[in-house]
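There is one chain below, alone, in structure tokens, taken in the form predicted alone.
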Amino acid sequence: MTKMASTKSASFALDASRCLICSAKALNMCGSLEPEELSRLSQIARCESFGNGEALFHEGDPAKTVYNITDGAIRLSTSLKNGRRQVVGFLFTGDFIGFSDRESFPWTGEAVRGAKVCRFSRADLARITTEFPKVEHRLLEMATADIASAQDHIVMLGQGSAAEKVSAFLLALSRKSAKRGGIENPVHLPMTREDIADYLGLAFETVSRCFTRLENEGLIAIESTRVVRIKDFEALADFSDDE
């Protein structure tokens, strides 16, 4: 049996009004899409606003709809076998989820500091990719950029030690934000250092000391638990633990 999804703090009908002026509409699928066809698509939707660790899906829920995030973060995160948590990803402005074949979703998603989302029925944003082609066209450029952090998730765990993981997570949010037009220093972290752990398949206690290293070190300026400078971009990108 499926968990219930935690109680939304806002959820209404979308309008177009809404959709021209959307600060996430240049990042998300609605970018290339002209006022009618906006509010074409206005029609399907409803937006909804999610409080800090808020489930929008748990694990298990069927898969019948998809989400845009236009403000904040979402946590995706999967419950392993030995009952221990494993973060799979981090998504944000502009990103899609749930837009798959999927009978069920793989992952609980979950508000990272609260998020605000357009949720569409799958079936319908299916039939609107028919009516409009620069949707689907959009959509596919989406799963290609979910595929390429996947594999920057892939090269994270690879690396060597605990330190050149955390290293190579504080790029790769900085190079995300940079192709998005946000800013590439400093590096904003939404999550948790917990958060960080799961995703690195570590523990939180070194995660926290490798944060304290590296500013030892002096490639990265702590300036608060949320935000982190990087003091040099070539130096972190070639740290090496010889320890």
Contents of the next structure:
2 protein chains.
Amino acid sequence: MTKMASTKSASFALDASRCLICSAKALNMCGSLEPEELSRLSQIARCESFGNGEALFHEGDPAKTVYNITDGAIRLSTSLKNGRRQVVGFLFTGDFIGFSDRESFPWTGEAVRGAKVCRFSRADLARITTEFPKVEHRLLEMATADIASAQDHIVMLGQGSAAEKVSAFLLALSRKSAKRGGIENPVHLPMTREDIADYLGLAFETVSRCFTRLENEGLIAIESTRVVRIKDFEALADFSDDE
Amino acid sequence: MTKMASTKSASFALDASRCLICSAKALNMCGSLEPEELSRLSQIARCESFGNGEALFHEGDPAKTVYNITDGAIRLSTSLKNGRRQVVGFLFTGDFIGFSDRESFPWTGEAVRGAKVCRFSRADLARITTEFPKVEHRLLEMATADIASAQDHIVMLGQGSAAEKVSAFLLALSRKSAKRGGIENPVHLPMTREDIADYLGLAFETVSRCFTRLENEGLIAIESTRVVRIKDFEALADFSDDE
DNA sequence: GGCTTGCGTTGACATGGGTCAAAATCGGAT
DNA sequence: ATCCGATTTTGACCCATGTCAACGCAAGCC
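Could you output the structure for the form predicted together with the DNA, given that the previous block was the form predicted alone?
Then the entire complex follows, led off by the chain already shown.
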């Protein structure tokens, strides 16, 4: 609840070369552009760093900016009147924040253990998309992936026991990591048990108990609090929608 | 589970005039086009009708087509190994089905009490979008709305009691109906209690009990099983995330 | 009309997971 | 290395909701 920033955020303009060597380029919307087009894009981008728990924006802030995540992880969440919090998504390198038609941000976006982003003004991006239909095409692809990811989240939330949800969550994290070129197996969890709980609609104690139980049953090994090795993908997958 | 079709599906080609007078035009992707462009679109569209419970496509079918809903309601769902079902969304007039990058449909799409759609082949649509960037722009807007709707669903599923979920569901249906030009208040529910339960991650008995309870507390009036009048929007909204 | 069939409601009961509480462990700061 | 607050784990208890079961009701059909 009361997260504090361990690092101050920094912001600086980009030069064209920085875009060219950006490791997240292939994953996000910039990947569709030629070098000379990329330099147009770099002129409107600002690079920012955020420390542990630091907010990029708050629920209700005017949504004048959009972000490409270039490193780390971001948590999108909303707090409800009853004091509880729903984590709507975890976003990683290559993901885009800003698919929304609303005037203000519907979620709070916070760095989970440090993150780097490229920030654009929405108006600048609109100009880019009309100039380069390729970018709009790429954005539609990314929005489509977002829809798939949200729908997977829905299935995770709606069905099954707490242990099923946690299993499905671990498998999804592993898959996502592999998809962006990271390691598949020892799954790294940048977020706390409470974050996971608020993502899955559970109490954090329940999430903790599920980890312990999955370890006792030999499906996973908790190498450290934030590193989990999946010992039996098959069984975990069966478990995740079969119990 | 074993829904049966009360009407046979029919399919026929469109002529340009039918597109021109289509009442759903303003809501879906066709709305961005000029009359002469619309006639290009009408050449690749086929109009289809589906009866009560009839499937447009099944989970796993090759996803070679996309749909514009022109009338009625469609239920997207998946069945899990444990025999349970998750309803991923209800789609209404003006909604688009086909934001997916996968080879095969991840969901089964079925008509809820009858529906009409315009069907396009994915390949034809891809040609249209490259020819008319306006259509791609409009599709991105619609995908953005889809993301917002999926995220609302996530918040509904993750947080709160059964009664909170049902309240939020009723309010969302009412809002959606108003948004597409329908009536806001006596909310019409084309779907069964079981459909609602599978959408909200509840047992259908629980949904039924919540309706009864909300009526007893004076927040709604059940005019008939499928028609609910909201008597106190304010209280229902407070209830929906406050209890 | 009376039957059939699917859908909805209500009741009784069991249990998974929320809540409260306390101890254990981790990790950053000095 | 030590300390201190944050996070995680574990335990005990209880309630909301799932499950099982019976019944009511409305629509369609003969």
